[in-house]
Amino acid sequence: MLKYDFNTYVDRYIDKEEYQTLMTKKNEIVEKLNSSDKNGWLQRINPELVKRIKQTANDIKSHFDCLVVIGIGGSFLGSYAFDKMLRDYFQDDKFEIIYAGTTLSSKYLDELLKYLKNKNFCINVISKSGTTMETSIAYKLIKDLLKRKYTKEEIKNHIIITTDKEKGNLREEVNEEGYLSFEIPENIGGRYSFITPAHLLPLAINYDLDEIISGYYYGKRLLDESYQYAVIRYLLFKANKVVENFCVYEENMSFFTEWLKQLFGETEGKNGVGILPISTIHTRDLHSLGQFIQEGNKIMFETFIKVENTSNYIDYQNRNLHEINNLVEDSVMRAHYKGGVPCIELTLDEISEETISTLIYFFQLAAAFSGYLFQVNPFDQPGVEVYKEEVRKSLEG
């Protein structure tokens, strides 16, 4: 399902003695994770909750034209990235899901409200705190549209809220208005919340939830490989490779790399340490950033995510185009390695509900281990609050 190459294009950059020392600390770091109060994403999801999610997803499909998911960051990136990877590029026939609350663009929100005006839609507001600015603004604007279209009693059937179990503005609203609601567990932070209703409800509308959950927990078997990946990344950082470029060769994987950037950026980027996550989509970006990667400042290493098989086969001059795409990927790794850029390769059998979910669990484990290797808390993000405080001051001023 998932294969790894941590050696071929990395080996000469790794201090072998330090590598062995860090590998002996695996059990110690695993114990830190197991004893954390934010490790709920390691635990099995309640089967009754899964049934409730499936039923709600079926109800949405039966009664509405589309679902509007309102959230930002860890409240939307997981399901959005997953959905993008499994949708067709053109003429997609899946149930329509629209994402809002990710921007303050008046153009986007104005056009969205006009689009929804004649749609029979419902909304799923996702925010643990209930105070996230972008989410709150989008929710108010879209709820005002619902108020113009429906009675107060009817609106109850159009709003689903996913938030903290006990506290926050949204939980208070659920208690007052009687909206259908789901919980984000206290022991799971936003960027680790894939296995919660925040992501599983939107995904259950179009995808096999059992396959998603099965693939996710298959990732438990990859603990050793996740830790090895975290150690190699850490040692590359110590070798002054302070930027990690996530490389994919399918355009529809672009938002998966956005999810990776949040996962590693928020997990590691504290106390003046951490690896800067960036991403490139190949072969497109080989014609823009390729020059810098090949011959520029050697501050970077790369993690390539390869897809071995596809059901979309095109013959080109007696060669399979997907094979050509993968041949290019192999060639790029060799070229960049020769240019002084270490390259890690992860290979999926195919893009499916199971394989993507497994990959998500693998990366979540690796990010948590990496946080401990950097000696930072993997589950907080205090720096995110700094800009919010400045915005509050500006609005009040």
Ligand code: PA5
Contents of the next structure:
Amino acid sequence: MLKYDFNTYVDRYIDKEEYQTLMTKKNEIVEKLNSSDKNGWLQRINPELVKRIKQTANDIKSHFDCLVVIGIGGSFLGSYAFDKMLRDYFQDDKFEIIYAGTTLSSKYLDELLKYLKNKNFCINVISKSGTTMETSIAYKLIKDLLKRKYTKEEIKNHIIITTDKEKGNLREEVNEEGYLSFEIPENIGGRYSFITPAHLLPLAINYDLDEIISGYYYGKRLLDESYQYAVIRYLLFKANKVVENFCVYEENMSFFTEWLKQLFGETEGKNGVGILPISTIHTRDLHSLGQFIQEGNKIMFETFIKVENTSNYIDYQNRNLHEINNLVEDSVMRAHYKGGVPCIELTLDEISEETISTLIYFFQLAAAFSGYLFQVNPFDQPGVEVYKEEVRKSLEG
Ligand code: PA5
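Shown: the form predicted on its own; wanted: the form predicted together with the ligand:
Shown next: the complete complex, the earlier chain at its head.
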């Protein structure tokens, strides 16, 4: 399902002795993760909850024209990135899902409100804290539209809230108004919340939830490889490779790299340490950042995510275009390595519900291990709160 090459284009940058030492620390680090109070994403999801999610997804499909998902950060990126990867580029016949809450752009929100005016839509507001500004603003604007269209009683059928079990404004609203709701468990932080209703409900509308869940837990078998990946990244950082460029060869994976940036950026970037995650979509970015990577400041290493097979084979001059794409990937790794950039390669069989979910688990595990290697808390994001606080003060003042 997932193959790894941590050696070919990496080897000479890794201190072998340190590598061996860190590999012997695996059990200690696994133990830290197992005893963390934020490791709920390792545990099996309750089958009754899965049933409820599927039922709600079916109800949405049968009663509405589209679903508006309102959320940001860890309450949005997982399902958005996944959805983008699994949809067809053109002539897409899946149920319409629109995302809001990620921007304060008046243009975006104004156009969205106009678009929704004559649609029969329902909303899923997702926020663990229930206080995030972007989510709250989009929710208020869209709820006002619902109020203009429906009675208080009717509105109840159009709102689903996914939030903390007990705390926050959204939970209070659920208790007061009796809206349908789902929980984001206390022991799962935003960017690790893929295996919760925050992402599974929007995804259950168009995708096979059983495959998503089985693919996710398959990732448990990849613990050794996740740890090895975390160690190699850490040693590259110590060799002054402080930027990790995630490289993909499918346009539809561009938001998966955004998910990766949040996962690693928020997990490691604290106490003055951490690897800066960036991304390039190939081959188009080889014609922009490619120059810097090949010949610029040598601060970077790369993680290539290759997809072995595709559902769409095209012949190009008696060759297979997908093979050409993968051949380019190999050539780029060689070229960048020659230019002083270490390259790690992860290869997926194909893009499917199962494989993407496995990859998500693999990266979540690696990010958590990495947090421990950097000796930071992998599950908090105090820096994100700083800007939120500044905004609160400016709005009040
Ligand atoms: O990873 C995280 O915890 C954050 O990025 C949050 O997901 C993000 O700030 C949104 O928070 P909330 O779900 O509370 O609205």
